[in-house]
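So this first bit is one chain, no partners, the form predicted alone, shown in structure tokens.
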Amino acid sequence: MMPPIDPHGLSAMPAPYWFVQFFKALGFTLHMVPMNLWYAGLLLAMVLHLCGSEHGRRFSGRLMTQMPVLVALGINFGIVPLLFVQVAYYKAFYSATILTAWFWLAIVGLLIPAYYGVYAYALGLRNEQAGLASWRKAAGWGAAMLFILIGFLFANGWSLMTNVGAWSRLWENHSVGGATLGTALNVADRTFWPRWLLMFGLALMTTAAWLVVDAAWFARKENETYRQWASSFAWKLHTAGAIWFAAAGSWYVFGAWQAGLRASMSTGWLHVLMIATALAPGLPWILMALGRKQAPRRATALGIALAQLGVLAVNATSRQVVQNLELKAYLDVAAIREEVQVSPLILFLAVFVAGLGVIGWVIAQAVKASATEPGQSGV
């Protein structure tokens, strides 16, 4: 285990502690929307295009057509968690993506292929009547393989930075020297693979809310027995998602965690965390069962959605606490010293509320342009 570091040694934090947490587990809620639509959504995407029922078809084609866009919020919201961590977690970020640093700089690497490959099936769906090319689909099997191995890649590093027991060793097995090879990856880690699996969980359940929710808003043009299907298949997709996500989350909790850590989140309001963040999958679960048998309306898909938000929340803010616990023995985050800096937060505040108002209105202009047509309701 490294020595413990002397948190009032450190930089102090431009920041308040409550206000690093916050905006590092908001700005990961926000990011995993859109990152969880690429992690499973662009391989159900193309799943279902070449073996997919008429409507799982149309459904391929409208997700992929919005993909391009999905991809570049992803990559925008994802800013905001990196700067945090490396405002408070520096010294235990570098030193994680210092001893994986090839694999680490080959995510940006992989990202600009597979973006390339999501506008290359997009642009084809839009351009090309008689049907896709065949390098076109290529492309989007590419793209779908690329974003899974780049979420292999962030579990790899975010679960080494707080693995600090096996840097050591790490290091010692990756380096010439005394120099770091760059080449270490974190697979021996008996966290790394729960977390991964789980996370395609929440991808599933989060796009099936997706689902609902381009049907009710989005695809209003469509025909009614669509927009049913859409409903069904959502309930269908969203308790694999679960079924998987307890699954995953299990095998994280009881067979992957430390006893003390397990110990440290039984008790109080942390146990009350955990059990929330169990249980969260519940709700938008339910209101896809209740509705399954119609077309979406707008106020349930809303509520289907902020549901789902919620479970990505609540499982945010749980990764938080669990990742502070973890590092406590050798990075004591909330015992740094603090000296606030008040224009950069102000800053960034109203920067971040701008990007939320463009990002709203940007929406806001793509429900009008599928605006209802005569003779439907927009409820």
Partner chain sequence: MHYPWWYVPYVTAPMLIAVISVVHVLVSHYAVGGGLFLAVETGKAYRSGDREYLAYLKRHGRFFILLTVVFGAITGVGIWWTIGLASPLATEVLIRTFVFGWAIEWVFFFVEITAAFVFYYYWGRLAEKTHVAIGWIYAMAAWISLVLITGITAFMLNPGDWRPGDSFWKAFLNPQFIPQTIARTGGALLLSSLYVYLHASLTIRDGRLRDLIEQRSARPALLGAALVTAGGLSWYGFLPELAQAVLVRAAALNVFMGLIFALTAAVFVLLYLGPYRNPGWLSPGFALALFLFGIAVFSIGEFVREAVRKPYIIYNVVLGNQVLPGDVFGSEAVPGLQKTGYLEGGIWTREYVKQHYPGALDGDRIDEKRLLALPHSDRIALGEVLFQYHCNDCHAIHQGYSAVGPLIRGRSPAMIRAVIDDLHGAHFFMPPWAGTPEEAELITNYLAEIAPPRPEGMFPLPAVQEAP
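Having seen the form predicted alone, could you give me the form predicted together with the partner chain?
The next block holds one chain only.
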């Protein structure tokens, strides 16, 4: 096929290149924090509730009480990278999602029942001291499965976006009169499977970090043995996640990448970035390993949280770089002409800072309110 992206006729970018790249990666990093918690954390909560220890069940309940808020935050943060991907990558993004349209649209359709499932479970925890009704348990399990399916569909869309060479064949096989039926799946792409699995490893690690943070900062109601359990269980969970991450990551890099991409990622500072991405989980892991015998202190928990955030940030940066490299032959985003909308950009930054201020104030009120009444856990 001739290149399915026409590099001519690209209209000017309304924001500087660095700005788009920065907010796209930043937004994705922020999105991953709550997303990881509903991706692996939700399933873990279901498993722990079913067959976990007493402490495991406590953690399960705590996480599920927080889950409605986490889902809302994750969806909200997801808007940022989605907006900026459309600013710069629209030619690749729209074509790829249109080819897989029904599956892409299904994300929205599945998210609604998944989120209500989370609520059904969480409201049951609040109200029914006697134990959860079985339909609520089913709703929780259903939500866990739906989120993993949604992850599959996202991986499908994103991997297809950079797998430009496959578009023609997928379009041929799923079309009438040259129009796509929107029923293509990118599962023949070698990068797809490890990519989808990789996120689950990250998600296990983030869930582990959250367990520590929650135990150190929010779990005032819980006793000392719970906190000790949290430290040691989090370390085990993080270990499992790191192994998973290493396995899927090796498969991805050594088994699925094109030779050219691997070569580009093995030179200069990109090589440093790739190694950093691979090794980053080591830092939170070491912190957890050191603290696994005692209840987490707040400072340690903060360190673990920042280290895990670092893991996600390096990962988002690497993904960004790889995405640009994979697309470069068809669409060189860095080369697009810029006509920056200066005053709207400044207004956005001002509103962003002011908005964070307001949000900070609102959260401070909540923190103050829960401090006056011990025994109530945050969200």
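Residue numbers count along the first chain shown, from 1. Everything numeric here is computed off the predicted structure, so don't read it as measured data.
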{"item": "Rigid-body hinge position between these two forms, taken from 174, 153, 342, 328", "value": "342"}
